[in-house]
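For reference, the chain that follows is the form predicted alone, supplied as C-alpha cells.
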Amino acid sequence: MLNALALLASYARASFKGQLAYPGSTILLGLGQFLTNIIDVLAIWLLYDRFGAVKGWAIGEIALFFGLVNISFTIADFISRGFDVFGTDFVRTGAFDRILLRPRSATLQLIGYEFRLTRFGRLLQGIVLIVIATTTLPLHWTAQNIALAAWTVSGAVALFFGLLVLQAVLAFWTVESLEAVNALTYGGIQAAQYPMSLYPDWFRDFLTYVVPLACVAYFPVLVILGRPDPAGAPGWLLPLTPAAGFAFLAASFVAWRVGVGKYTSTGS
C-alpha cells in the first residue's frame, strides 16, 4: 500500500512539473473552466431573481447542490484521467499492452496517468457556491454537518469515478460512440445539481436505483438542509445513502476485470 502511494506521488510530481513548465497556460485554462461553468450558475440566479423559489427550493439551496456536486466531480476527474481517455490513448494505440507488462496494477497506472491542475477552476467554483449557500441560508456547519458533507463528497467521487471506469470498460469493445456514457457522467452532473423532486418520477427512480446520483448528491444534502424527502424516504436512511457510490464503484471494477480479461493485444 505504501509503495503504491509512493508511486502515485511520483506520478503526481512528474505531472505537476510538466504542467507548471507553462504556468500561464495552466492558470488561464483553470480560470477558463471557472468562468465557463459559472455561466450555468448565473443562468439559474437570473431565473430565481425573476420568478423566486421553484417548487419551494431557494437559490441558496440550489447553490449547495451545485457546490457539492462540482467539488465531487472535480476530485473524481482529477484522479481518473487515464480511464477517461482509455479508449483513444490506450486501446486504440496499443499503449495498454505496455501497461499490462509493467509490474504494477493497471488501475494504479491509469490513476497516475495525469493529474490536471487546470481542474482547480471547477473546484474553486464549488467552494464559492458553498460559501454563497452558507451566507444566504440559515445553514449551520456543525461537526455533524461537516462530516456528512465530507461523506457525501466521498460517495459522489466514488460514483463519478465508477462511471468513468465503465466508460473505459466499453472501450474494450469499441473506442467510438461512447456518448451514452458521457450522458451519464456529464449529463449526470447537470441532473445532480438540482433537487430530485423537480424531476418526473421515472427519472428520479432511474437516478436513485440505476445510477444512484440521488444517493450521493440529494438525500444527504436534505439532511444538511434540515429538510425531509418530499417523496417520503425515511429520515434515518438519508445520511447512509452515499454508501451507494462505493457499491457502484465496486461493481464498476468487477466489470473492469471482465473487460481486462477479454482484452486482445494489438500485437504492436
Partner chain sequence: MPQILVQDLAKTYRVAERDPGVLGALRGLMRPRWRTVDALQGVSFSLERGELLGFIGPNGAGKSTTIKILSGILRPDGGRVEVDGLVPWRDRVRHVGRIGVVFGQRTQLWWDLPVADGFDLLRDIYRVDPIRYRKTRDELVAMLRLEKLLDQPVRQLSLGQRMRAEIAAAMLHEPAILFLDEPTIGLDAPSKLAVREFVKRLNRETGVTVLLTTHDMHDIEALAERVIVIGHGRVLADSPFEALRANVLAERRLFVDFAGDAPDLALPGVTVRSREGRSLELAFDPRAIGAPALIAAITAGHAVEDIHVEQPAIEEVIARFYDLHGAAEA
Contents of the next structure:
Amino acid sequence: MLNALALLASYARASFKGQLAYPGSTILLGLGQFLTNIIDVLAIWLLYDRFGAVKGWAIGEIALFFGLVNISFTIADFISRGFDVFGTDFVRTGAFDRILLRPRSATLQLIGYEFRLTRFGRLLQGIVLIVIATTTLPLHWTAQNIALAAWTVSGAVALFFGLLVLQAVLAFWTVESLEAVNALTYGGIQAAQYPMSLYPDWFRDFLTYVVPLACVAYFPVLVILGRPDPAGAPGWLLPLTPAAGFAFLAASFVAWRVGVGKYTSTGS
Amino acid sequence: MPQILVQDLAKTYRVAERDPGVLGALRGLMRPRWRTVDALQGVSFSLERGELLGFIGPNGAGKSTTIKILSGILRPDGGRVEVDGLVPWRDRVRHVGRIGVVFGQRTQLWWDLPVADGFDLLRDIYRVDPIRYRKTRDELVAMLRLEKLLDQPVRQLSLGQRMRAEIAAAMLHEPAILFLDEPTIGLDAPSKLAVREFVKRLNRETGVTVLLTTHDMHDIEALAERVIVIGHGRVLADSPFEALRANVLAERRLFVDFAGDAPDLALPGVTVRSREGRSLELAFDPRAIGAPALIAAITAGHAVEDIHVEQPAIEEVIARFYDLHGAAEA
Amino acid sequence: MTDFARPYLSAFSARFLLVLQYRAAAFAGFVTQAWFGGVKSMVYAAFYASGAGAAPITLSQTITYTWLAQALLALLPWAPDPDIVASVRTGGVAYDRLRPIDAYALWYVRALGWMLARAIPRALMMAAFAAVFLPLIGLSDWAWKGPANAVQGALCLISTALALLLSASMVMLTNILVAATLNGRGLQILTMPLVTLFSGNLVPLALFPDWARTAMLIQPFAGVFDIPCRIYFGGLTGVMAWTGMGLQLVWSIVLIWLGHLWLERVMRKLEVQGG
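For the form predicted together with its partner chain instead of the form predicted alone, what are the coordinates?
First the chain shown before, then all remaining chains and molecules of the complex.
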C-alpha cells in the first residue's frame, strides 16, 4: 500500500513536470475549464431568477448538491485519465501490452498515466458553489457534517471512478462509440446536481439503484441540510448510502478482470 | 532444468469475418462468423541460462505470439511454459519483474519526459534499490553512449537513439532474460551495429539469456549461435546456425579475377554462376571438392589476380529453407 | 458562374461526404445528447411546476427548445475546423495561398460541409427519438413537438439555413485566429462557455431576466440557434420573425466581411514570414 502510494507520487511528479513545462497553457486551459463549469451555476441562477423557487428547494441547497458532486468528479477525473482514454491510447495502440509487461497492477499504472492539472477549473467551480451554499443557507459545518461531506465525496469519487473503469472495460470489446458512456459521467453530474424530488419516480429509481448517483450526493446531503427525504427513506439509512459508490466500484473491477482476461486470451 | 522450457505450445485465434458495409456490420453483430487461425501448433524448445537464441520466420509464422506468451501477456490454449520455474501468464507480475522486453515498434518510455526521468520512473515501477539502480544505470548509459540524450524528451530522439534508450530501459532492473522483438527494425546502419554490439556484450559479459526475433539476417549472423526457424506455427528447425546453413545450402562461392579473360572451366561438382570480363563466380559443394583443391586446380592452369571464397548470403539460405518447407509468406 | 463556383462546391461536398461517414461518433454524440436533453427537460418541468406563470414561454415550448438544441448542437460554432488546425500545424496552409481561389471562401465552404455533415445524422437520430419514439411510448408530455404551423415551419427552415451561414462565419473567425497565432490549443475551451451561454443552449434566451432579454436577442449568438428555434415554436411571428432573420443576415455579412479582411492580412503576414 505504502509502496503503491510512493509509485503514484513518482508518477505525479513526472506528470506535473511535463505539464509545467508550459505553465501558461495549463493555466489558460484551467481557466477555460472554470468558465465552462461556472456557466452551469449561472444556469441555476437564471432559472431561480425566473421561477423564484423549485419544489421548496433553496438555491443554496442546490449549490451544495452541485458543489459536492463537482468536487467529487474532479477528484475521480484527476485519478482516472488512463481509464478515460483506455480505448484510444491503450487498446487501439497495443500500449496495454506495455502495462502488462510491468510488475505492478494495471490499475495502479493506469491511475498514474496522467494527472491533469487543468482540472483545477472544475474544482474551483465546486468550491465557489460550496461558498454560495454556506453563505446563503443556515449551514453548520460541524465536525460531524464535515465528516459526512468527506464520506459523501469519497463515495462519489468511487462511483465516478467506477463509471470510467466500466467505460475502459467496454474498450476490450469495441473502441467505437465509447464516448456514449459520457452520458453517464458528464450526464450523471448534470443529473445529480439537482434534488431527486425534482425527477419522476422511474428516473429517481434509476439514479438510486442502477447508477447510484443519488446515494453519493442527494441522500447524504439531505442529512447535512437537516432535511428528511421527501420520498420517505428512513433517516438512519441516509448517511450510509455513499457505501453504494464503493459497491459500484467493486462491481466495476469485477468487470475489469473479465475484460483483462479476455485481452490476455486473445491479445487484442 | 533449462531456464526456459516450452512444450507443445498451441494458440488459436478466432477472427470475426465481417461483410463490408453497414448491413454487413449489422449481420456481424447478430450472427458473427468466426474463422480460426492456428498461430501456434505444438511449438517446443528449451533454452539454457546464458544462451542467445535467434527466432526467425515470415510474418504471421508465430514469432510474436510466442514472445507474447513467454512474456506473460498472452495466455496459450495448450502446452506448458516455465521460465525460471514460473508460468508466465499465471504468475505474471512476479514473472515480468524478472525479464526485460523490447518491442522494436513500440516505446516503453514516456514520450514527453526526458530519458533520465523515464529511467527514474522505471526504477520506482520495478522497485529497484536506489544505490544499485545508480550503478546499473551509469553502466548502461556508458555502454550505450546515452550521456548526451539523458536530458532530452523521448519524442526528440531519432529512432536509433530511442532504441538505445529503450534497451537500457529494459535492463535497468537487471533481468536475467531479455526478449527482443525486432530490435533493429527501421534503424540506420550505425545504430544497428551499436544494438548488436551491446546485445552481444551483454550476453557474453553478464550471462543474460537473450531471445531475439528479427527479419534482419545480419542480426542473426552477428548474434545468434542458435536459431529456431518457425513457420505455420511449427518449429521447422532448431540448430546452430552453421549447421542449418550446411544442411540447407551447403554450397560455397568462389570469386576469381583472372589476369586475362575468364576462361571456360569444366570441373566436376562446380557450376559457373556468372562471368563478367575477367571475373568468374563459381558455386561448389565442399563435400564433393574442397576449396584448397579447387583453388589449386584453377591456379595450376591460369594466371589469377585475386581469389576469395564466400558463403551464400543468409537470406538465400533462409529463402531456400522456406522453399523446401513450403512455408513462405502467404 | 458555374465554373467559378466549381472549386467551392467540390470542396464542400468532399468534406460533407467524408464527415458523414463517422457514424460511430454520431451515435455516441446522440446518446449523450439524448440523456442531457432528458435531464434538462425534467428539471424545467420541476421549475414550471413551481411557478409557470413567471415564464414567457410554455413548458412544452421549452422542452421542444431543449430537444432542438440537442439536435442541432453540431451547427454551433464550438471550435475551429479541425482540418484547418491540422493544416496550420503541418504547414499545409501554405498551399491554400498558392491556389487561384479565394482562401476565405474555400475554408468557409469546407466548414459548412463539416458542420452540416455532423449535424444531419445527429438531428435525424434525435428527431426519431424525441419526436417519434417518446410519443409512441406514451411520453408525449416530454416530446419534441411540431412547429407552431406550416408557415412558422417554413420560416424556421430559412432561419436555420441563415443560422448555418452565421455559425460558419464564426467558425471562420476561430480558424483565422488559429492561423494568426499558429496555435489551436485552448481556443475551444474558451469558445465553449461563450457559445453555450449566448446561443440559448444553456437556458432558452426567452427565460433570461426581463432586463436582459432584448440585448440577448440582438447579440450575434442568438442567430445561430435561438432565433430559428423561436420561429419554430411561434415565439417570433410575422414582422418579428422577419426582423430576426434580418438580424441573422446582417450579422453574417458583418462577420464574413471582417473575417475576409482579417484572413487577407494574416495570409500576407504568413507570406512575409515564409510560414
